[in-house]
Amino acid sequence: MTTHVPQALLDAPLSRERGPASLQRQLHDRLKHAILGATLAPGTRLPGSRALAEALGISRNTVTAVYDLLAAEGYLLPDRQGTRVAALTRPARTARTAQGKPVQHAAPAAPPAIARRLSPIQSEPAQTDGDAALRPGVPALAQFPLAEWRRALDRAMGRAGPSTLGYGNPLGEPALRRSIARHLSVARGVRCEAEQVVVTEGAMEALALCARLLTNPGDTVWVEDPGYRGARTAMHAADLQIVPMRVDAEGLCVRESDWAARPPRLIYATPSHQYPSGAVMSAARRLDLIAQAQRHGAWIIEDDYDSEFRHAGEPIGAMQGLVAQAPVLYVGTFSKTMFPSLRLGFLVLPEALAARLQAPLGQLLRGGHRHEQLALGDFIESGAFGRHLGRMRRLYRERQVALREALSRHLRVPHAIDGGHCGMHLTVRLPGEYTDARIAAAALRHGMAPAALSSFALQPSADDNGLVLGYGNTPAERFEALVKKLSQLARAAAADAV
């Protein structure tokens, strides 16, 4: 076995100069990718640390280390004769040129598999940050009260002993679980206790969890079409058959014969506010989907998205709170009515749900942002998040004015809107001939960022182009403009596709 000095570990000084890799890091590391590179070979015997030290100009020290950790971690074996090189199961190397390029193969290599159940599920059409025009689900961020949510923060954090630097409760901080249950009592006339509130990270970790303490693989969902594109995700990657609903001016529509020719375990609503249409669901609806339910054992997740936001008339009560034991589970966020980045919702259980469940949820879940959290049930306490809610409905309410006008005067093709009663966006549905899609991919390299009606379908229909225009975080004196050069954008569309 050979003893003296590799060339591989000469080829180039070590450096001395300042920066982030040490000396010892940088014979550590050169090591290393000489032995997975196979430039040493399996049994190797390597120099002795003076020796290595004294070629290198480094000290004993620093080469006794570094040997030391490579043992540690499995590349050598140090005995009694000295070091040797491990054998190792090396990844295949990639081919490369003389000139070190890699070799373009003729037939590329087959993609890494992922789970079956992720096939279905396809990536959103491109996004940008929160700041670009027209985006919807995006609050008026510039409006959130930083001063008094610091305040609550510091709060928290003044209160707060080291006990709440651990995991916390797994559902929830009571504190805050008992402000949301208060809360929703009072504004959205939901039936519910702290013990059946679960604090989440958002509304998807709420329909994930949903998912997961229901349904069993295979079990059918109905989610409405065109409908929310998360809540269609969440269900996918329960291996849940999905089952896509029309929805209607009186939101979703369930025939007679759905029931029977395809029977739910779980179903997927927005009845207060409709995404993306803006539909609300009739009384009439919501009753006999209760009914069913409970005669078919089918439990109806209810996501109450930007109901919040009415602008006009009384605000519209949960359907949770129609019917005593009704098989509802409530799901609501504050992304909407705070900001994006808090990621933190909810979800309530039925009562008898609640109780059977404490067991698995606290093993599915590990609590954390426990200073938030505190935070956030003083911020509804004190009253600050009810004076928020009112500023914004009165915001919003204002900019969805101005965008109607907007459309209405300078929207220089043919078109109906939807929605506007409540919530953050509208919806203008368009001919055909407008295409959506290429609409949208246009508006995006002008600083916009409506989506395509279509791509909120699993099944899409003639009725689904349009454009879905968020008005939450685009100021009212910009909409003139916006509207205008989306109209060109749409005009020059249909003009392509001639």
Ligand SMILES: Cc1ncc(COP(=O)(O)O)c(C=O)c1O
Contents of the next structure:
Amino acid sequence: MTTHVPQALLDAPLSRERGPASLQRQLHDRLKHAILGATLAPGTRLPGSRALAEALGISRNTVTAVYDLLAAEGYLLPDRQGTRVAALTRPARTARTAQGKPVQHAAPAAPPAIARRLSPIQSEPAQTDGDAALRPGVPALAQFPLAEWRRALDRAMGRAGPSTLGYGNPLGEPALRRSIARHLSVARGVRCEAEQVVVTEGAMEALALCARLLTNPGDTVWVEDPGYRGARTAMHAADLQIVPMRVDAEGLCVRESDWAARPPRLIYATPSHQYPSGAVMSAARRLDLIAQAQRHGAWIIEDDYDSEFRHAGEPIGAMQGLVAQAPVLYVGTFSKTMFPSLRLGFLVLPEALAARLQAPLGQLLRGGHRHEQLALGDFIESGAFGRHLGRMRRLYRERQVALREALSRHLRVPHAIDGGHCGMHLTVRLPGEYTDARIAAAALRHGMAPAALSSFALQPSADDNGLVLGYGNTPAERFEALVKKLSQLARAAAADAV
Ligand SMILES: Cc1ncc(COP(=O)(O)O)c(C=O)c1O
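Having seen the form predicted on its own, I'd like the form predicted together with this ligand now, please.
Complete assembly follows, chain above in first position.
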């Protein structure tokens, strides 16, 4: 039986300029579009390869190759009588203008549906390259010893063989896990063996893992309020019920009645340097929290994100090391001590959990980033990490003092400074008429990115108005001018509000 050649396949000549391979591709595309666009309806018989080749003036081999490919892709069904178009469910077609652009409807289409659990996740200002002055959370990028890091990477690559190109241990390179365990026990008083350490993609992955490994959807998590927005995001993404817990000068503030009213499965805290207020959780509160968590079967996530940089007094040890077998998952990051794009952090599991979670972690994680991990282990063991920390501690201390001086001289609005004994930021509280969100938005237009204190709060109170000023990546000589400008912006914000 001969089948005529459908007009849709003859509409335009095929271009011969790029040779037979291109002819094949053009014919394949033409047939495919005709099938997907329903010009060739399901069940339509196609002409034989000889007839189509003659009609298009191309070789029969080209047509046969295209039919074979379309049959392998499932668009055509060869049978004893020839070749038919397969029955396919076609995607809805977007209306297009004569120029081929999608038609704009007057009413915008409904946004695509995404998981309901993501709806409470607020949009945040885009974290770009961290160059804006006073942006919290960014370390002194220009001071990082890149040459030394490159040498560590070179050594790691030099020692690498084919086996290090495989996935690697899902929990991280054993050498790095050993280095982290040693560093934490000396620098932070954390009680752990390398087997308890899981290398993660920054603290953020560690927080997400805590939620994924220890909770079921709908479980309750207590989070500090105001607190780290990334922690809230991780908890929302795990479908947890978030209970905001106020923070005062002694850190996370829990009343006896809270344990009965909304018993948590997880508690997120930054005991050594509350983010963003800078409060240090008192020993009494730490011990009480541990004891109550033990009693109620809750786990505490201790996010120890920047306490390597302590500026005054003795180092404050980690809560994890306070008592043996504490129900604490210790989370840390190299985003501050090294640099954020490294995306390496860690989770220290309590001993019993580490054993229990070996198998699920082995299935959930894939290892990888092995050369960076090996280089980081080398960087720590060679002493380069310790030297860098020492230099940065001195630098941040100087910047912190200089920022305080600039604030006391040039911030001409009533204010109170919180914390400042650790890390890379100061929190400046302002009276309510100096609306922090307005000041922060205006500051962005002047190359500054202080964060509005209210943006860290889940249930903002009158107290949660102020600015979180990062001094990690801003040289001290700029503070005077920056604070003068902030002062003007604060006064303008208050005047506009009247
Ligand atoms: C409280 C707190 N935890 C953790 C982190 C670090 O997260 P990551 O390691 O994912 O960069 C930050 C970053 O700013 C932070 O402020």
